[in-house]
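The chain that follows stands alone, in the form predicted alone, written as structure tokens.
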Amino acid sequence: MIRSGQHFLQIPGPSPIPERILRAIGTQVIDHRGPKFQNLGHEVLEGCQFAFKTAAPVVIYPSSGTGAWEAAIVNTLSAGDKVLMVETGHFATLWRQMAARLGVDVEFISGDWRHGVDAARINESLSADRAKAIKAVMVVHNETSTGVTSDIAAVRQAIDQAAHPALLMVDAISSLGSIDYRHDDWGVDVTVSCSQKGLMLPPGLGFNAISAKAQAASRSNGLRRSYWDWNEMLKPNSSGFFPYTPATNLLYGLREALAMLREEGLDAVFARHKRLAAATRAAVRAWGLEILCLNPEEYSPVLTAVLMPEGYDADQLRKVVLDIGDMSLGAGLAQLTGKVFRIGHLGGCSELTLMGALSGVELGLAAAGIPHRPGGILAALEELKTPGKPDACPAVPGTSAHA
């Protein structure tokens, strides 16, 4: 079928590409062992450090996301380290995953997949590690398959206060550039992250950011590597050059994109986010639907997971929307699978664009037949109009789904 307009990529990331940085990724290849390109290195290199708002080195990998899990893991532990995970979704449980193939030991704090992290679980787990094993606490930020942010200041805190000295590992993959985010500040060990997000670029670049205390555990830790070995990376890169062919053209893209996060303004870009999520749950309250996140602390500026109303089915509505909307909305994962269905506000997204989105949602729910009242759009057109007011609206009595 031919399709007018363009299509509406609605799902948490891989998110829309901006024309810039598009245009940027079309410049013609240099070489790699040349001065231009030192230049480019330096630039990319050091626009991530304003990113990940950190003095420490960071890491780019030719990967995604998963490679930058995994360069974590290796560079950090060793085979039988203990670590204590947190399950906030399916990316946090996949992390796990990782670390047990790899030979890690995971103790994994049980979640519900609608709250974030636990704090002083957390701290409790750490205050009864009187060995100190456990090596590393791990967890995500944002979580991208519920729309719940954790706090990760006090992670932080609930360590310190156990007076432990695991390393502090996050995954910022959906929140960086998106969420206000403090490598540093947060006294975070290494922070894992990808292109595809709030960067607005292509999947294909893995970052970590990483700590003093990080690197002095990477040359004691016994897991093998190779490519994702971080000393490998960081001694070119003190040159602006990278121990193997790079991917050149994302790097161009990077480097715009760090430049377009720079003039909008980090505070701005943050602030953006929030005001966007706010509508997107404004419009699902006045739908009568449920929010699938349930501390309002919690809520993600990144994305909104929405529950369906019982004996109905998320990726039958996400079938309406693509049909008759050429819109894709992100899909419920692993336990949620046809439960709910994830709306992106991320990236370069913008107003106009959101209440787009918004429409076709609702036109969705009327043409897939799903119990709903109208009125969603003009919801988020208040928000909008009047930001900053209170973040709150009853059900509607009927609607309302359960997990």
Given for the second form:
Number of protein chains: 4
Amino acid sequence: MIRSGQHFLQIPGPSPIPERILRAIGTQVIDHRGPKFQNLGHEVLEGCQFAFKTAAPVVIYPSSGTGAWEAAIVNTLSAGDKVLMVETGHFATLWRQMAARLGVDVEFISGDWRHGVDAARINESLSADRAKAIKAVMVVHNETSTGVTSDIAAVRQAIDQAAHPALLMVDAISSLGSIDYRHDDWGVDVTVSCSQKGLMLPPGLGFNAISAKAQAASRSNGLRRSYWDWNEMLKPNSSGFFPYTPATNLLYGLREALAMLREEGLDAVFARHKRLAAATRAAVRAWGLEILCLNPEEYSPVLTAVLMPEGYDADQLRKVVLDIGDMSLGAGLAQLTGKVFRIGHLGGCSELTLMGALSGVELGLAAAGIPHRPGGILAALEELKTPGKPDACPAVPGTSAHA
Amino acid sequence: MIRSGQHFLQIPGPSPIPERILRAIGTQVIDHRGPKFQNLGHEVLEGCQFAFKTAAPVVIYPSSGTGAWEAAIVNTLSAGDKVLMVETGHFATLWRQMAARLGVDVEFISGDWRHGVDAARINESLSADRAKAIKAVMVVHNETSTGVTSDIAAVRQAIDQAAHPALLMVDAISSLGSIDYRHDDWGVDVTVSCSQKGLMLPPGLGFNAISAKAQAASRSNGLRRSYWDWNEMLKPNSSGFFPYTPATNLLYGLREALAMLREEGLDAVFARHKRLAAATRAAVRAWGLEILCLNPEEYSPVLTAVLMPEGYDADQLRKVVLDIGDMSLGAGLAQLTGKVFRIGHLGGCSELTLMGALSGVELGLAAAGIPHRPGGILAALEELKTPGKPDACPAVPGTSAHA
Amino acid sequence: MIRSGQHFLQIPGPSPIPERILRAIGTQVIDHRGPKFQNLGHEVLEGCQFAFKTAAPVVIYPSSGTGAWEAAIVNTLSAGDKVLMVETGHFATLWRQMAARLGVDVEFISGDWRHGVDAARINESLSADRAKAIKAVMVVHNETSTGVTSDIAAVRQAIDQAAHPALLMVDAISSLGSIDYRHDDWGVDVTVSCSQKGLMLPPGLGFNAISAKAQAASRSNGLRRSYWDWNEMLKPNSSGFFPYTPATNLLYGLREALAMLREEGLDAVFARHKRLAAATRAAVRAWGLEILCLNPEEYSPVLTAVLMPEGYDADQLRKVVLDIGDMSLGAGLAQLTGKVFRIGHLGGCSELTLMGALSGVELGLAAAGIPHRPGGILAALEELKTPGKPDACPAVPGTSAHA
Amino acid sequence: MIRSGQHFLQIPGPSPIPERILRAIGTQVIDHRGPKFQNLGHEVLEGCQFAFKTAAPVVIYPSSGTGAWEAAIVNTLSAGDKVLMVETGHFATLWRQMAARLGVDVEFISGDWRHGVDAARINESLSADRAKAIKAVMVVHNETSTGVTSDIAAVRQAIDQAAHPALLMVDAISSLGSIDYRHDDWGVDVTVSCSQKGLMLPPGLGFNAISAKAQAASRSNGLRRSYWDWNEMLKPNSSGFFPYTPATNLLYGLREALAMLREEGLDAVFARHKRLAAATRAAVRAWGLEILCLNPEEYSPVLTAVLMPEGYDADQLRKVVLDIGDMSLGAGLAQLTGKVFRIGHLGGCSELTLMGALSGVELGLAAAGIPHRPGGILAALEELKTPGKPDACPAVPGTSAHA
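Let me have the form predicted in complex with another copy of the chain next, following on from the form predicted alone.
So here's everything in the complex, that chain up top.
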């Protein structure tokens, strides 16, 4: 069916690309070895430091986020190295599988896909590791498959309390630019991210922010690597260039995205995401549906995963919503297939767009015959009128308590 | 304040420009005397006939709709000529003032800005005009200042019943491409329109569809004219060209807009507009506010003008809505200033975008302290779930009865 | 035939639109009555004063340049008013025809289409006009049909020496932004221009810069008018708005174009145009072809019209050039049809683009079997190596001598 | 310095992006798991088969061409595997270094960077390899650092004559879409390419076309891999999807690029590249400069590397050309630094653009005081008038002789 108007892209990434960024990436390419590119290179490399809240270098790959996952591993770990990971959901599981495929020995703390990282269990494992065999703790900040945000500061604290030398490697793929993220303050060694979430860009760029400790590790360890090698990147980066042809047009978009984040202000961006998430949860509760995330301190500001009533298929609902509302919702992944749908409210999402999106969900619930109470959108609107009520997810869940 | 996300442009024109059209107008210009342009010229000129439902020529001016108003007058009327016009609202009044400034003698049937054209009164005036001094009946199809749509078929009938030779000239500025409009079937002599409403283009193109009778009138009558002269246009148009440099990039957009109307189908486009309008009215009623248009048969599918409660300023509300919701609503014009606000739901507007817009209005009503009942958005959603209830505005109000 | 690469648009307008401007016009439209538009309005209205070198207001019409011609006439002249015009070429002739159609009585100083305005003959006519019946002197600054630039300062002087009160109205359609133009210094009363030449925009905007004297004339004289009425424009313009919906997206482009002119600097822009024109003439001479313009002081920096050898058809050559070189050249117009072709070198044209264009002409001359000496491009290149040789057309032809 | 007009990007990639492709990549992103994406996926995957002339699958990575090099290696080779490579220039050397870093044992046939692959020496090495220890022959089709094109059909023949089972892996990075390339006909097992050369896209996509033999090898061999793993790609690709988020906006561009290649026709595209290359060489010879490539059968249709006269610095010339002509030329790389400059004439380059570019070189030679004979551009133009003279580089050098 031909639809008028604008598609509502409410998956948890790629997020809709703002017009300014679309125009930027649609600009003629330039010589990647010339002076104009050099300025661009410096700008985006420094801008990334702002976004990651770090003074350490950030390398930018022409790759998906998956590539940036791989880069984090192959630069720091050697075959047979042991790492500690936590099963927060599908993406944590995929990262673990990748590590295993690359020869890394993963201790995987199991989880129910409805909670974030339990820092106490990390402390336990590290404390038990007398031989300091664990080379890295690898966790996902915002688990995109479940809508659960973990407390990275608490993980840092757990490592420190165990006085363990493991690197801390964090997947900030769907949190960067949407949820407060602090590479330096939290003592993260490698932060992995990509372009198509909070940065509002098309997919195609992967990032690694790299602490001095991680850089040191990369010089003495690491798997065979070439494309992903940090050291190959860092040298030309210091003068604004790249070792191989960079994805110039996406870098144009990155420059624009960073400018937009600065203009709105990171704190305002993070507050907006929390506001939209709280409104979404208000709608979900009013519909009588269940939020997948069980711990209010871990509610994701980026997306909300919603459980279907027993016996109803989330993918069928998503199809109806696409047909009647011209809106894309996120599917349940792996063991959650058909059981949840995910509402993305990240990137450039505004209050009114969210209300349109929630209206589309409510229309879809009715059209698909899913048992629910009408009126979720009204509850969401009430929340937007008076934001900041108790259950609103804190930007950094638990930071106040832990820090 | 820097806002994230997309501005909601819910004024009754310009309507938001679809991405496809934006890309089209951002394409490199070509030689307006070359073969590539010729193809473009033929395409858009024929496409306009489809949009106006006419086999007669449509001329395209680089101008606003105001220019197309002037073109209609100067090509057909001479100084001192008498015409019959109807005070449906601000735009009818402006067209009348223009006619007067150009030396035309206007009989202006007064109105309350809450009703459409009363065909009976037109019949009366024409019947009384034994000398056939009235050269033209000039009416506005969809009065953009009030949200009232008039029944053009009934006006045609009124003229025919009076057996009067007056030309019928219709302003279809905000109806074309949004409300069923039939230049040929309704025996319209000159239809005036422009680009930035139902055609979803930027402002900058004005149109005149011209019957054979109007063409004949232009050859023997008319005010001094050059830029607006139809005959200068029609000759080069027949081979796809224009007498002076056309607004090529807007014509690229027009080609795309016409393609989009064909793809969705005009009937589907019109039905969508009615559905959105009915939902909007459901919200307004649920809020306990009053719709300006008093006759349900004349509700506009294009926009809804809403009366403020006594003592409250619509422009203050609009300011609040712009600030907190990043949405532009239409102001009350002239005698309606501050008394009404107008919600545009035309062009590429979709159900979800409308729900976002109505949510913005409800947020604004609350934030501005306007007395209202919450829940309008829920009433709108209900309407969208079950469209087609009794009060829904018919595409061509009254056609079934009259035709 | 499908062609790779970029079309060479070397007609004397529309000139190729720079990428920055294309992106600007392809930006979402905004509320033309909101605060964001107001900023835009102020910016472009002030920017136009910079481009016209005037402190007087400049009004901007959604129209072609032809519309701006009409605006100049209908605001200042009444039916039967006498004006003095000069036959510099096709466009001067068209403007004269328009004036006549609008009821103005034109004294037309005849010309051979190979020279500019003869200020002495203007002085003669005005001196002979004891009754001061001549209300306006109307001349074309850069005659786009011939490539001849007239000395407006000399025309001003001629009027002053005759102590004649006539208004001076100048068509700067193809000179603005390409050739030094000074509305205030030259005492011009109405300057007419448009968007698609030196301003590098798509067609669709017309301009009138209006002296206080012209404004005064418009209050007491003028033809019946509405759309073109200056006074209707000037009032809302003073607060950044327009009386009817402006061509917002073209105004976005105008803002960008004005920024580009400021960045390069008007003097640099004018010098570049002269350099490119000199190189073009060097090529033409080397080919053994004749430049239409006979007076080196009047060579146009904007375009060069080239005479075909006797018995050869310029339009045939243009067709060959389009086919084999994917380049559009300007046709000879009216009495010059088939006799000349015109090479545009205006707007954003650079040295290398010009060399590509001249190469296309030389390829075309060979392919079409036009008698010529090969090597024109080498002569052009020599000129570009050492610009500033004697015959280079001064920015303001003859100013130094006359002023 | 602010420059007017369009930058001439005449490096051997990225090549200038056509407007159609820029618009395509600037289009809103879609759900990479939805039905609309699925259509896109099928289209580009099939389109790549057309471009590579293969019925085998082509995988598309979000990566640079360097990533696609790595993918070819890690999917087919194991640590310690022996391969045969040929030193055609800088990029062959870099690929060899990558292979070595990844643990592959490279036999590197040395070269002078002025010739292509000597098939006889490949035959020799393979014939000497009785143990069939060599797992792959890896060569560069068009060596971007030197402007030398190798005869891949002859390499195939050399392998066949030696009855050797080695895989044939070819870098077609700068040849695909510019020089006739036949994955299937030439029995290539892995073809490596990327987006920013003949495909006229921005950088950011890497390709591997994979024969059945290579697929089989990848199932039993290969280095540890995850991101680059073909098998992970091929399964979802078969239904139009990707295993991780693809670079959707670049795929939009790819769809458009493939459409453009089909419209012009691959044979026409290849012939155009040869024509432009011949014209470039004519200019170089007329200037009295030396072409780096020594064998006329191996002249590259994609770029021409030009040797500087002894004692003159190519980078200084490039700087002058950038300053005065706003043109980017390719630098000499590694051992050729400062000794050659490279003129790219690939992708969407047209005759007129090339003439502009060569004019820029000639201007630069003069301005930089490089000894040369003026008039190169005239020689180039002559070549364009009468293409097809003896030395023109055949699309597939030597094919007629060898096949």
